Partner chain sequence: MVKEVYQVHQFVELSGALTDFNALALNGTGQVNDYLHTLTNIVGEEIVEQLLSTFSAVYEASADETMFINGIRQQILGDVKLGPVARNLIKLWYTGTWYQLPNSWREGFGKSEQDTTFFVSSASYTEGLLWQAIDANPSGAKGPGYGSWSQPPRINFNNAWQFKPSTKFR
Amino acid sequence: MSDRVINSIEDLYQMLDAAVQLEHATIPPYLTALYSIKTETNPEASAVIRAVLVEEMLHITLAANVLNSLGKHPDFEAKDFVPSYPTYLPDGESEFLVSIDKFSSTTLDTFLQIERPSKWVPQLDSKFKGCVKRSNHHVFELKAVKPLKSSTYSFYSIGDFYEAIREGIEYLEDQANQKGETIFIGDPKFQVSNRYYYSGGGEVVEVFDKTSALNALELIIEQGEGHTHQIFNEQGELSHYYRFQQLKLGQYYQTGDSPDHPTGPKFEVDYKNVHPVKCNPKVADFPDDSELKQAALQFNENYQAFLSTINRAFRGGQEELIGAVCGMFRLKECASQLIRNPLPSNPLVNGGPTFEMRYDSIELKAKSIKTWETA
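Which coordinates fit this single chain in the form predicted alone?
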């Protein structure tokens, strides 16, 4: 029998912290694809990506609420919080790369892989439940991919990662209850409610006990992976996978449809009306004295300030969250100087946001927050 992944409250803290990092890791790729779509073109693609982005912010909020209910806070300013792109995610016994890139058919395929419903999991001969042993375990940067205390095993899928968290909550709360205690000792004042959340993408679940914690995790899985393999959830909303699949197939789903066979109105996706953003750009790709480099540095400062705002929201400043979610889309104004201008070395390719964070200067961080708040 495989070992349970979560066996202590410290294990659960780390796994929930990893869940917050994982949910955030999809935002830079989705934002860049959205930025790259030219104004007044591809309304269907823009609407789908925006809707998914809002729900990813909801998932971050839900995972953070669960962590806060245990008496801990997520750290959006940790040095390893934003991965370096491209980054790997598991896809069963193989893996795939997630890049920062323009909107395209290839990018859409990656989004579908990210949100793919959980595969049937074979009987794994594994030390850790829901994991497989990989020879290239070291390539995974995101903490959510790897179980704790292992240098060789990775989760079979993101669904297995969340299943490990659910099992850990059940186990640890049962152990605590047997002693007349509970693991849900967090101060309720740190819970983010619908009052402080952008009115879109579903309802926030405030977490105070095991039932509400499991409900919050269930909503993340249901919206993200569509693990039940149903197109619509109980609220009549499409999971992320089927939202993106509509773009791939050029046709909307409607009630009564079967997976992979939408029958609603058709539409065209125009992959040509997209800015040719460089795939996985780095600040070092831009000449030292160029406007592109200055724009890339400014974007990264503003994005870092965006993360700092969210950090404060989950540490007692809930009222800042609404502005942060809306501000996530205002970052496009800052990104425009990058995505609309070609590289000096290659006029066929434009610049793009690099999402490289800097933690080496307190003064820089303070300046970033000031810039963000006055934007």
Given for the second form:
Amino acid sequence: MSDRVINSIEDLYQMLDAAVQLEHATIPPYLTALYSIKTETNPEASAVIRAVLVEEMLHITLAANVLNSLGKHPDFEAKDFVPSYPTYLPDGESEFLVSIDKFSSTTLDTFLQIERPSKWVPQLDSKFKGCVKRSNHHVFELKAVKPLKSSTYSFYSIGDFYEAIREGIEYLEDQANQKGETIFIGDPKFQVSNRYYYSGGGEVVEVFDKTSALNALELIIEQGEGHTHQIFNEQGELSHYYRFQQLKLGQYYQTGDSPDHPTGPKFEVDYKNVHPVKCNPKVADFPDDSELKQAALQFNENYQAFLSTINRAFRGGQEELIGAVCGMFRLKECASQLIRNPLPSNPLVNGGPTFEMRYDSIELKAKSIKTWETA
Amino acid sequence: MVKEVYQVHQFVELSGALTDFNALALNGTGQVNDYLHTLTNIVGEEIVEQLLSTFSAVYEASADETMFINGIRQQILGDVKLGPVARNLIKLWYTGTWYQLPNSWREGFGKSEQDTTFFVSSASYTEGLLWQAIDANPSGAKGPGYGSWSQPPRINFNNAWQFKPSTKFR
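Please supply the corresponding structure for the form predicted in complex with its partner chain (the preceding block corresponds to the form predicted alone).
Next comes the full complex, and the chain you just saw is listed first.
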């Protein structure tokens, strides 16, 4: 018998807030790896990473919609929202770090770790379902990796993390219903809909009640790690882990295949046709008077402004997503530019977007809109 | 500096002076090596070397930008051999297209079989500097997002090339 991870509405708020943060944390690594691939090479790897990347954006939106349905909002401007890379994500006994890096065999191994399916045997060595006990808990920056009130347990996989949220919603809504209440007290106008969210890895689910909340979470889990350990989901889509595994094995899965044994067309992954991005680049790595440094600072500033726009979109201003999408295309160009430019000090290593956010100037503003923590 | 690295550096600076886009913007297109390769294939290593060394010599001998610009006009753009090549390089960077060199030049210095008008690659089309210059997306590529056309173009000159006195290329 394992303990429930989520026991109060505050637990649920924090877990969903962490979900948004966790989904976002995968984007800088996926994005950098994708744009490090030289144009017109590695079409298979580019297509796979791109597809996963846009689905992570959908997952952010879905998790945010669930949080909004409970009457709270995600905070894209929070000081710890963008982690400092390398960073830790949920993992099992052998912890791994997620870096901003070029596409390589090592990077691909990390992506497989990020997307790994939960253990086939649901009961791990833990009193919390889907969690493992670990001694180095202090290294985990993301709120998502540990159940509340536990200093020694972390989730084994992202899927386990979402299972805990699903269980929490069922439990808390049942409790509320018994008292003639509901936990879904959010204003529907905060739900981001397909009217403003487009071309991003699938259809957004608007969340108003338990059924729609579970549907939204189900979509995240299915796209991410598949359903009941099948490699294809009900829509015939491969889950993220197996999409990446195709690149590792140089072969596509096709319908009817069993895990780890694809039988579709083969292809070659060319790790040499990749821009040599510096691993976990920091603005401080670029010379003071360089064009590269100016461009890196500019990218970070634009990224932070972009996160603010997204923040407003999830707080009632969803029409801002139209402009935010245009901003995303501009960010893509800026990121590609950084990735294609050699370091002045070492022409054999390239720059890259550093995703370092500055909080000195916007700290007060961020504090004032951090509504759900003070409400 | 390794010879290739040195040559690429010279080529980027020459391209910068001719197009008025700095190294960040030029490297940012991902086309530097392909364009240098295209140029060398068509006009030959010798003319490329002459173009780059003339450029470096003018640069290093110029005390200020006016001197530099005059030098480039006289010794490169005004030169019978180097002028058409430099003009082709400008067109290449802006459009991603190699245009066949003028007949007068071909009769005097070339007639490479590869000297036809062609896109270097599909990427060279989308990475043409003309799109950056007018802040538009290449037709059929690099979609800028729904409704972006309702916004005025944001043209900035942050990535302009700059003459830096006392630069040494070796």
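Residue numbers count along the first chain shown, from 1. Keep in mind that what you see is a predicted model, and the values were worked out from it rather than measured. Superpose the two forms; the largest set of C-alphas matching within 1.5 Å is the rigid core.
Superposition of the core reveals a Cα shift of less than 2 Å for residue 50 between these two forms. For residue 66, a C-alpha deviation below 2 angstroms is recorded between these two forms after rigid-core alignment.
A movement of the C-alpha atom of residue 38 falling short of 2 angstroms is seen between these two forms when the two forms are aligned on their rigid core.
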